[in-house]
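Listed next as structure tokens is one chain, alone, in the form predicted alone.
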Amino acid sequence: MISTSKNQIMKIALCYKSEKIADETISSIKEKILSYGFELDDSKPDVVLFIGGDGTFLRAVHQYYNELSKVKFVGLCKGHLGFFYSYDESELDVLFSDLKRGVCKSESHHLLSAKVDNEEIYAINEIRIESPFHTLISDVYINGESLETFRGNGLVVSTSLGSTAYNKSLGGAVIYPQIPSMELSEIAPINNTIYHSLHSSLIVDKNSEIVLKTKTDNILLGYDHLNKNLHLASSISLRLSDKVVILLRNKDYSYTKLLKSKFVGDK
């Protein structure tokens, strides 16, 4: 449910890739927003309407990161996969009617936090360390206990919401987003009689900490659609953050139906 004071007009911001969404489409959506009695406000919105594919949702979350306690997100799908959306472009009136009546389903999803080099970064899908040109070597600790020394191309830690993204392509498990957790998956691990690792995805509960102590310089630290270079070996501590993203869904939304439509199909 969406709550605003009785006399307060809901403010809506739009987030989209201008090179992929026609100006006429955006103008039409803006007119529709105003016709339902909402205001357009990109600086202090109550709701961010993200339009496009799943990458647009990630960009929207990072764009409004400092307003997460005050803003909610709802998506209008114009991309291919659309995992964070439950309204498509033919349902504009349904979307705005649901917002007006406050009948959208509301989901809270914890951000993933990584502390590295006195900096804290956040992701909604996953955080990964990769070494594309050299073997990545990293000690892996779970809640202070040594699990393994990993050797391979990289490691990915995903949230349950992000388990259907890069994590799934690595063979990781799909986790219902209502289960707050972290999942550690390996990218091209080296496994032989000398070097070996768990060689499987590992799911830990919401209170756990994963620490990656890298022994390789010049690695890439990726978080959602963003990345930064780490030039020296680092210790990276990962936890689920107290910060949450509130995602609004169609009142008839079903995660099981979504999984079936996106990955299984009707055969």
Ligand code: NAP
Contents of the next structure:
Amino acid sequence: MISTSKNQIMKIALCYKSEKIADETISSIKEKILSYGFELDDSKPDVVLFIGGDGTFLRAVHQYYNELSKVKFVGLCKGHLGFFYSYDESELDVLFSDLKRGVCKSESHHLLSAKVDNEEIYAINEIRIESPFHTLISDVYINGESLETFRGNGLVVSTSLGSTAYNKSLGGAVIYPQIPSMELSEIAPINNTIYHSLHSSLIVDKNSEIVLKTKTDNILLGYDHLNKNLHLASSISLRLSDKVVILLRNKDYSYTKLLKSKFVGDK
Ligand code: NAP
Ligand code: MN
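Having seen the form predicted alone, please provide the structure of the form predicted in complex with this ligand.
Below is the entire complex, every chain and molecule, led by the chain shown above.
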């Protein structure tokens, strides 16, 4: 159910990449929103409608980060993989009628947070450290205990929801998003008789802490579509945050069906 305070008109914000979606498409979606009796409001919306690809959802979550307790997200897929979407272009009326009747399924997803040298960052898919040209060296601690000294191109810590993104390309397991967890996956690990790491993905429960103590300079810290440089060796403490993102799905949505349609296919 979508809760707006009693007798209040639901306010909807649109998120899209203006270079990817035609102005006419946006105008006709706006008209439809008004014709269903909703209001358009980008600053204090009840619902953020993201239109485009999965990257648009990531950008929408970061844009409305300070409003996450009040905002719900729903996606209209337009010509992309669309893992976060449950309505496609042809289903505008279904979407607005579901919103009006409050029959969408509501999912909560914990953000991943990292404390990096006293600064806090967060992600919905994953947080990662990467160094493509010089071997990245990082100590890895799980709940205060040393696991390994990793050497390779990088390490990715993914949420369950993000497990189908970068994590999957690294051979990590896909995790049903209703199981809150963090998954640590390796990028091009060096494994020989001198250097060893676990050499498989590792899934830890929602209360765990993963600490990465990097020993090399000039590492890239990636979080969703964003990144920054870590010029000096750093300590990165990763946990699942209490902050949740609420994603609305259509009432027929099933994760298994989604996996089949996006990754396996029908043949
Ligand atoms: P992008 O390069 O367009 O994203 C790469 C692909 O990942 C796109 O096809 C995107 O779908 C898809 N995707 C994003 N989140 C997903 C999820 N949770 N499950 C399944 N697929 C997902 O860049 P972007 O759109 O800014 O997205 C940033 C994300 O790209 C990062 O969070 C990271 O997960 C991913 N990435 C993947 C690799 C890799 O697989 N080697 C490398 C770097 C980054 P859309 O086309 O619908 O946007
Ligand atoms: Mn994208």
